[in-house]
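Take a look at this one chain, the form predicted alone, written out in structure tokens.
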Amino acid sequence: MQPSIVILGAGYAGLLCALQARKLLSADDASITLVNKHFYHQLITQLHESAAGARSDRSIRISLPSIINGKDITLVKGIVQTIDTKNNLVLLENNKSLAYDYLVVALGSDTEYFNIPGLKEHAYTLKSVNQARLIRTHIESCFARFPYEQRPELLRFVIGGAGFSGIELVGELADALPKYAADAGIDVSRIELYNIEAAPGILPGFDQQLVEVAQRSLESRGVKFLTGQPIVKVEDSIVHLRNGESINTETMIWTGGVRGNQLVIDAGFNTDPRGRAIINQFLQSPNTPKVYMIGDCALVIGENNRPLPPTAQLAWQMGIATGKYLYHDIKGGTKAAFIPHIVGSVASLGRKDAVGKVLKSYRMYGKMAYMAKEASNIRYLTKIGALFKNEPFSSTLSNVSQ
């Protein structure tokens, strides 16, 4: 009987793993089952654009059936409840179970709230298309309500965290909020946009010259940075800072940290203090070599012996590498240790503006950097065969089970 491969999660890592494994392994070599809680793949790196209203939801979600149709990959729509490594089973909601010979865990990350009281209860997060839609709808509501309620906190927007995710969201909002104000007949001077960061500066760890460019660009569009000021408590409509100050707002969006997926911890895998899975040089769980851990749920150590930040670029590479490893598991051959190749990083700052550094030393600014980021998105869509497939879709296509 052919071995079974089960892949949990159809994000960047999981989807590319499934496609790469099927490219190398025939249906006679192995069965491949891809489990995801939606029938669509989400372009997580573009969620900030949807949250601000700059890009439609349908442009950042892609039909999974349209990508895997004809590739002998079975798509199972379901939410993972438990990973049982002793019995090689994955338990889904509604008491459904999947047996596996090889398991790939690509379940992404959870939000890290750092035990800040009230943060989880009163802040929006941005990790899915649905959350982006919720934020956008809320912002639209704030502008619709302001002419009637005249409360300043309706037009006071606070973003917690000034890493890549926070800065990209702030950049989109800096461009979008004045347009919302114009549509509602509200003076743009009434808008306040804050970005709060516990570290001394924005984009921690990024090239300082690019940081300065980014900060000038955003400040010129009205962004107020509060750096070195950790959030210590969040109440309904109030954000408290360590220096004793507080901000009254109807909109608190938290982008300040991620941790490993709780399912990985609950399954008993070895993890670091942030809940990310410890893996070997072949991306396997050391104590369960037939289980691969990839994407944001895994801890990858870089060449400077420090953990690499979870990025789409890293997830792509892990997915492709694991597809190859599965081929060697089943067909034989020698595995090569996983070595990440981070070619650079680009942070968008709104419409047609960005900063980035590629090939370790080449700095990019403005429209050129923005075009480079767009080119990366196009390259990824081409890689998964979905360049023109991010359109409305049916969830009733063949080779799909629920």
Second form
Protein chains: 2
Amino acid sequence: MQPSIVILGAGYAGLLCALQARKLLSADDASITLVNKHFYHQLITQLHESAAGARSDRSIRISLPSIINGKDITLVKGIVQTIDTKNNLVLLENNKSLAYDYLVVALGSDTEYFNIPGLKEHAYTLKSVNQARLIRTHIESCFARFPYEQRPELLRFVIGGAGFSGIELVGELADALPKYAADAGIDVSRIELYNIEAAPGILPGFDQQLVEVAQRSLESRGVKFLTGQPIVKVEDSIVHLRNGESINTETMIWTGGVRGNQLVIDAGFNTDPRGRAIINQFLQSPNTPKVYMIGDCALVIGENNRPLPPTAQLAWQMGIATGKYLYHDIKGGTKAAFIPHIVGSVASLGRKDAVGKVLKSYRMYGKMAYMAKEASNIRYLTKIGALFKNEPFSSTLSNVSQ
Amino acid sequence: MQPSIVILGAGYAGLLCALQARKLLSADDASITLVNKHFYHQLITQLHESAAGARSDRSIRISLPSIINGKDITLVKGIVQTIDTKNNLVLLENNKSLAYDYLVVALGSDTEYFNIPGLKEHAYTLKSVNQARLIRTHIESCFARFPYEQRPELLRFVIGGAGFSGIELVGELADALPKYAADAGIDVSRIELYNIEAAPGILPGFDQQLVEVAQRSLESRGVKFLTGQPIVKVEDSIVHLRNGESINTETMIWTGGVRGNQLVIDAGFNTDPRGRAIINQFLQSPNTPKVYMIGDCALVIGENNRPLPPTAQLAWQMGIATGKYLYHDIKGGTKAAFIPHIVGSVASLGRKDAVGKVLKSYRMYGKMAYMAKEASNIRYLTKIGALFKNEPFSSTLSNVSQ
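Hand over the structure of the form predicted in complex with another copy of the chain; the form predicted alone is what we had up.
Zooming out: every chain and molecule, the one shown earlier first.
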């Protein structure tokens, strides 16, 4: 019988891994099983748009059966409970299990709450289409209730965390909230939008010049930044800050931390203190080389010897690389070490603005950065499309040997 | 000084009265003041569409300043507290008052809860754009929360009352709820939509044949009717029926009763047991002929000696007639008694179906009835438009003398 590849998670990393592996390996070479919580792939880099009502949920949810149709990839809808590396088994809900010869763990990240009391219980998070819908419908109901209840906390919105995800969400809300107010016949000046960050400034890792551009853009749209201000406790609707002040709000959204996946820790894999799986240069778990760990659940060290932040482009590259590694595992040949190519990053700041850097040197802001951001989204969909259509996929193998 | 006309309420009756009066009376003849809670007129016959998300709030809210612009009608935004008929004064919030020579009370109806315990506290009502938004955002949040909470009552929707408003809302929801489910990735079969009615059947006053068409149309879309089944009590999320059964729901919407306006009773006007103002054939309060009572707050007796149900077309005709009566009050001439012309009624059953009767004889259903319903809505807007534009308004006076 041919070897079985089981891939856990159909996010950017897992889906591209499955498509790349199937591109290189025929159904006779290996079976491929893709396990995912939903029957859809999620464009999670667009979730901030969905949470603010600027994009439909449907456009962010891509049917997995339609992508893998006719490709001899078995899709299993299920939630992974544990990984049994001794017996090469994945255990799903309802006592179902899947045997594997090669396992790819691409289960994404968990939220890091830094043990802040009440934060997990009282804050929304934005890691799925369903969570985005929860946030969006909650915000809309705040505006609908305000004319009856008149409580200022209904129109006070607090985003915890000024990293990439937090700032993109703040930008989107800065554009969307005034529209909701106008629709509900509420004076726009009643809206309060806070961004709270423990670090001294917003967008850590970005050039200071871009940070200032972003901050000015958002402040001009009414955003109030509270930087250098850790959250110390969250009660039902009260966010307590270290300086003793507190903010009363019906809407607290936490984007302030990510960590590896608890399932990876529970399965006994080695992780760093933030729960990210330790992997070798071929993205394998060092002691169990038949297990690949890719995407946000894994730790990748960058050129400056510091961990790379978990991003879609990194997950995407790890997925493609692992598809190729699996080909070499089964068909032979030499693997080349994984080298991430971070070509830049662009943070959107709402519907019309963005800041970004490309190839670590060229800075962008405003309309041009926004266009680049849109282009990167389109590029991803094109890439899935190319793998999906079985069209010639340029430099499929050559990249590995670079 | 010229006499002052004060009109309370800019609904169908009040707005058309103001426009008609100003059409016939110059600014030198009379001042006209229109008092309304909002700066907008509401197309309340379309609220069921807004509540179900099938129509934008903006299209139902028509700016009053834009309608009365340049017409020498003074718009006062305020909530009427009391009417002092002894001193010809209307008292508003914040101790403001308005003196009148002629008063038109067009304040609409209140909801009749029939003293059912808990109903007022726990049920939504659908009498304004703001209430429609409250219902719509609540329903959307039920679908958003369901994947997390899995409680069936989140997807169980109960409409109390199977009169005109109740059935129109049920029809709209029968079309809208499956779309919400699909959007949220929820199996449509999980939705439950109940219509509860104390009377033995739905749509009282409609021909039995049309009632059956309507019921079949709605049942084919999954609506469950519980007729002859009064609600005896409503607890937090539990609707108790007389037969001892109860329904657990997060969404109870009450459309089952209207009564006159409490303000009319409080001001000492005579009313019938349902709180509707007693009026004479010229729509005046019998003992205070300088006060007209029109629209849903007034009692109009039909040909068969029974009260006419409060409808937009009746309110509209009363508004137009009163505009003409005010002309005669101030400029002289003979008033003709008000004779309602109920040309028929069409109940929409969602996005594609409707039932109706026209001129009491010709029955309609399906697409044709739906088109007639849409046409009647357009006709109303055209009528406002004609009065608004100061264009020749056909048979403005001749109708009165019919």
